[in-house]
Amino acid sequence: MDDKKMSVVIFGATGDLTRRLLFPAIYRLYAHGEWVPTRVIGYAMEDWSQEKFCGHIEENLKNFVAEFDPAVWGKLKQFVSYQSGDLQVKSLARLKSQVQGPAVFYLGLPPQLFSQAASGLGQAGLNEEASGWRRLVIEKPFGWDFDSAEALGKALEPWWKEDQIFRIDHFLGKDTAQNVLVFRFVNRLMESVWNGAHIAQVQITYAETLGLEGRWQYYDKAGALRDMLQNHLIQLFALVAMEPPSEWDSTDLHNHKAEVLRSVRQIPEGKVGEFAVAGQYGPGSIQDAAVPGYVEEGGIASASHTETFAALKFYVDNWRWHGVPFYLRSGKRMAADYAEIAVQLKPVPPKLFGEGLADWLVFRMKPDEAIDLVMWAKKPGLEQETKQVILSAPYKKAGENDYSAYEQLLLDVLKGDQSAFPRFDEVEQAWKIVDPVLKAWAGRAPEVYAAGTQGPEGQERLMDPGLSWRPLGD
């Protein structure tokens, strides 16, 4: 296949994620000979020519890539078109002129549209494979519940196969998700304890200090369990608790993704309040500097009952897990940034050296990305005392080329490998878990706490006894 004609097409091509997340992330692997010279064409409602279109990337090229080069852009642009049209099947049908042969179809569009654009796509014959392959990215979020999924589902369906669906995760591009399977099965130490005979809990954390930043249009429909925990933690999770495949094939990697969603236990109905938090922050500080709470934001009515921290406990009925509590909590205005996956392994016993002590596996993802085993060592001295010591690897060296998560997977894409994206069982499974929750707080107020802390007092009747969250930042 040449890769000349391949062609990348994006879908509301004068937004936010197009000028801060896609462009970016083209030209960084243009610039590092990763991006083969591939035609980008901008799509948007917008009447723009190109020339003003392609001033618009640089700009905010400039903004969003340090080391920004004209030189390096200046050629890129040679590759660089824009047309501007809805997502009428006629305007669609424009695009097959100039799209001839492998293609890419980037829905960088609000949610509400990706069934539009998929169907108007599909009609317009831009989906067929006739002159090479197509596909079809889709952004999250995957539906906004489990019927509106499905919606998006059958939406999908008469027009684009499932190989041909990349649904993007970024969390699955980032170098801490795809660690966790590396480290768990190229190293037999850690199978061999991977399991409820050695593992007291799992926590997978992802706090923020900032808050709507201009989001609230879509955060204030979303809330944290929706933009946060029924996609990137769940999928985080699955990594950690699924089965071993057979070998690295995507099929078999989503089989296993997908069976250990199917066994996680349902949240019983009339209890979501033992396995389930919500929280709102309220006014606050961060960094010393005092923040409004979140009704107070621009734009939030002050009866929100939007939740900004969600935390959910759930149990996985299987062999491997029987009995471990998953721990899965994402907030905004807390009291660090602070991302990890941390695997607390069960405490010796006692009579040695007084208390139990755990051991805990630690895979950070901000604010820098590392591998903590967090053990325990003799004191120096006379007396048989113990201290904790924290072994530490690094992921990136200084000198080594740093992928953002959007590169990486846009490489993925091009390269037709579906490992890294979530299939449709796995986002039903999703939305089966958080589906109760959901209902449960509907019309809710959640607990409200302070902006700058470690999140709502109501999160520590998820855990079991004696365990507790880990502080952020630990």
Given for the second form:
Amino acid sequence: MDDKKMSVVIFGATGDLTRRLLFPAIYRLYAHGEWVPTRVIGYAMEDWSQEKFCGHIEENLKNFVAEFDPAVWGKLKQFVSYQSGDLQVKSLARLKSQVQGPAVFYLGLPPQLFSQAASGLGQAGLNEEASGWRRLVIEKPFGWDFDSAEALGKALEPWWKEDQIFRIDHFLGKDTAQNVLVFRFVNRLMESVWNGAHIAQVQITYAETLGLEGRWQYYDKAGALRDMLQNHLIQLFALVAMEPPSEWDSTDLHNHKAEVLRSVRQIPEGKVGEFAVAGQYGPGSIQDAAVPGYVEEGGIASASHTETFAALKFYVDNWRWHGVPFYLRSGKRMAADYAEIAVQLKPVPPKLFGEGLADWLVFRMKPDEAIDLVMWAKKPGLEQETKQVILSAPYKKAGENDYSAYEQLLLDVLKGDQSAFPRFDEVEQAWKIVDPVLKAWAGRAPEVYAAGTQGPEGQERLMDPGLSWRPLGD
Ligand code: BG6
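Please could you give me the other form, the form predicted together with 6-O-phosphono-beta-D-glucopyranose (BG6), since above is the form predicted on its own?
Full assembly next; the chain just shown is listed first.
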């Protein structure tokens, strides 16, 4: 990366995302010699001086970067500036004198401001590529439902081409997500069993013990289905279920992901209860400490129907996955921080060793990253008895290549590699999957589950005969 004239403009520079995730990522890339843009321009409404902005970033780097070194920050700081302004075209146009050559415009803004910011940048001419490429980065959520996602797409269309738009879904920057593709497509053993003839079910679980973390204003409007399933978990599903691309090429990858997303069978509007479960945490305890229920959290109305847990089941109408149920679930204030993609193979005929002996392949994301193959072997002794064995491959040792998803994704934006960023048609398809559920849940009270547990009991009703949810943790 040696483009000396490159600029990165961060909108929402005084906000949470910038201090917790973006600047720590920039700092670490810089410290490792991966980041050489000439300028990082923070842009926000606050009437701050350059000094105040840098002081604020420094304070936060000390908290969020374990190996913070004042000497490194001293060098990086020389490239950092701050400009206060709103999203009016004439204010944005003031950036023109500073931004010359290739530039990234990173919208770390509340979603309701995305279209104003993106079109304002266009109207100010900052999208023009005469002096170098121009890229727009948008954080999720890309819309609140199918219709608003379409409207956002339309608002961007006159100003930004698809190859200029990078939609961040930070799960795609996680190692395990990328490893699903590598593991699937580099091991011959995998392809022969990766279909409905051999696979009984797939479960994708992302359980957190965390609650709202001060984000109630956003979360109470979003809920778990929009916050986690529509984007992160459906993207993971696409990686598990897509056809192999012929080469490692962004367009090929997106085409195959979009294709499998299009094959997801629509959840029938009148039968949402058979395919989706909403839950909301009540009071309970997390690691032996009492925690309040969702509606007792500061800022949340006592009548809030926002779901803090969502589970979905769907089928995929293509040859590979015919008849295989896919289960996706995520919740806040659950029993454990536990996340995995678990693929269960069909049981073998029972006559030899008994009923229900089926293997699992598990890509674990939390609490550690590993691949487990859960199989059966002979129990030592004189009888022909079986016992479960786990062939476990820790993905990496503590500290080994430990970079954040944001580091990976920021670098990809600078390189112009769109493979880990959802294309617009993928986003549209993901909304199509969840839209009937959003409609059915509107105004309905979710089932309450005690904080610190496995989630609402109602999730059991999604399970096809003979299948059950995997417990969170051991
Ligand atoms: C975010 C959600 O996108 O992902 C949060 O908005 C969630 O609610 C987070 O906690 C989980 O991702 P990670 O990488 O922090 O585990």
